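The chain that follows stands alone, in the form predicted alone, written as structure tokens.
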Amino acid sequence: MAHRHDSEPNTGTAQRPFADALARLKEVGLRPTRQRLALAKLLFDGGDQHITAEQLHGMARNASVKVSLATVYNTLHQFRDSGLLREVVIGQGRSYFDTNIHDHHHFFVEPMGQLVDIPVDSVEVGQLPTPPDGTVLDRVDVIIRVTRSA
């Protein structure tokens, strides 16, 4: 029986282990970095995820990845900057970053931290104040606070 080994051709930019995170950071007209493509493979492989800077930088070190806390910041701020990411706000000087850049609002689970998507036509929103002048709409984040049930 064959085996498919990594180094075979594929469709696609699979066979290439940082194509996807070169391809994405290119897409965007970010330089791809050493540390950038080493954090866009961490971010965007596997699926969708809500993460924060110092999570990040625990996988980094994880993965032997040598960059700094800073860095980590500093990149995902770019990556947002660049909408490659959302960033979800939960309080003062607390973030989230989302892999997921579609329309869709939040559960916030308490006190553990946990963020859970919910489909964006699962929410209705009503009546909206006027923005401040000089201001325009851009979008809704609802998130919405839980605690686990005893």
Second form
There are 2 protein chains.
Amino acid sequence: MAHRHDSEPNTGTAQRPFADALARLKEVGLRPTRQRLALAKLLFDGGDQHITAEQLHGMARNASVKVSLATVYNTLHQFRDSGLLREVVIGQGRSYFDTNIHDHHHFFVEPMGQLVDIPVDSVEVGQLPTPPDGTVLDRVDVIIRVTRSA
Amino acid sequence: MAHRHDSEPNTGTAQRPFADALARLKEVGLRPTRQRLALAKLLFDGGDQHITAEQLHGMARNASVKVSLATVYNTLHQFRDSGLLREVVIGQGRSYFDTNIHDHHHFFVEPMGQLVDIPVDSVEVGQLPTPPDGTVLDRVDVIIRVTRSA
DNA sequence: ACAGTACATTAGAACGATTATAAACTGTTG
DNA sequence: CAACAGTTTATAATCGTTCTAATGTACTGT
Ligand SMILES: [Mn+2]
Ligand SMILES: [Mn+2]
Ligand SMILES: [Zn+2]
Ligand SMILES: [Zn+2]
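To test you: the structure above is the form predicted alone. What is the structure of the form predicted in complex with the DNA?
What follows is the entire complex, opening with the chain shown before.
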């Protein structure tokens, strides 16, 4: 299986943060290298987050993990391709990688570009129109753009 | 007024494509320069379109309109700020400028990145969650990602 | 019409995020 | 351990976009 579903019973990974990184990599068939283990830990320990490549690189540096920006990009893309992460492209040319891989939507707080999750059942999207000829539905993104008001 | 509403009676601009460009610029208080007139014509003559800066620059070149890419960007942004265009940021770092300024949503055909309009009442988005504290709702974008199937 | 001025256009450089390259390194297998 | 495939890395390249500052143009008042 490529990724885990929300409704599956918890297999333990969420509870054992330190052993988890290795298990995740094994599961998707990626070699557990120093860099991937460290990045997996940074990504999956603690709650869900929406993080850019630059930010993750900064977190790594901050945690004294020696890893190049190129590897951060490589790893994020591999994790995305393996279903460990979801990529959210939003704003001008910025990619966020979302550790919440369940079906959900987003608030996008401009202008600083912060993402906030919206549970999928908080938005009633009924009655989808049929896709254009020769195309098949991939995914529905609802982005609620909000701005600072205070 | 900053822009025209869907429900207003047609004031004639849609019917008189050639006189239209000038009228539109006047309406929003932009000087009718050679470049802006030419770009307005390319944008607003004919049906609605979703166009990138590069594409519009290409259309201009193709129509023997001498205009720099910088001016194409400047003009698109001015038109957007004036309410003549809507900007749709989607895909990795690409901006589309949408001549359909009415409230509506989009199919996004990957991987070539074509946009197709969805009338706003074809998608039932009810029951929006309340925005995060200190923020106020700006706009709701529904993007239905589809892929080639044939 | 003309000068004065604010606004607009432009080529080219700069930018920021991302992707490609190709050489050095490391995990795994036998 | 040897051998190989897979991985990491510094660095260059790319892409769309924005900035700069020099030149050109549209409007205003006389
Ligand atoms: Mn699934
Ligand atoms: Mn309106
Ligand atoms: Zn999310
Ligand atoms: Zn549209």
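Residue numbers count along the first chain shown, from 1. Note that this is a predicted model, so its numbers are computed, not measured. The term rigid core refers to the most C-alpha atoms you can superpose between the two forms while keeping them within 1.5 Å.
Participant: State yes or no: after fitting on the rigid core, is the Cα displacement of residue 140 between these two forms at least 2 Å?
Facilitator: Residue 140: C-alpha displaced by less than 2 Å between these two forms.
Participant: Align both forms on the core first, then report whether residue 92 has a C-alpha shift of 2 Å or more between these two forms.
Facilitator: It does shift by 2 Å or more.
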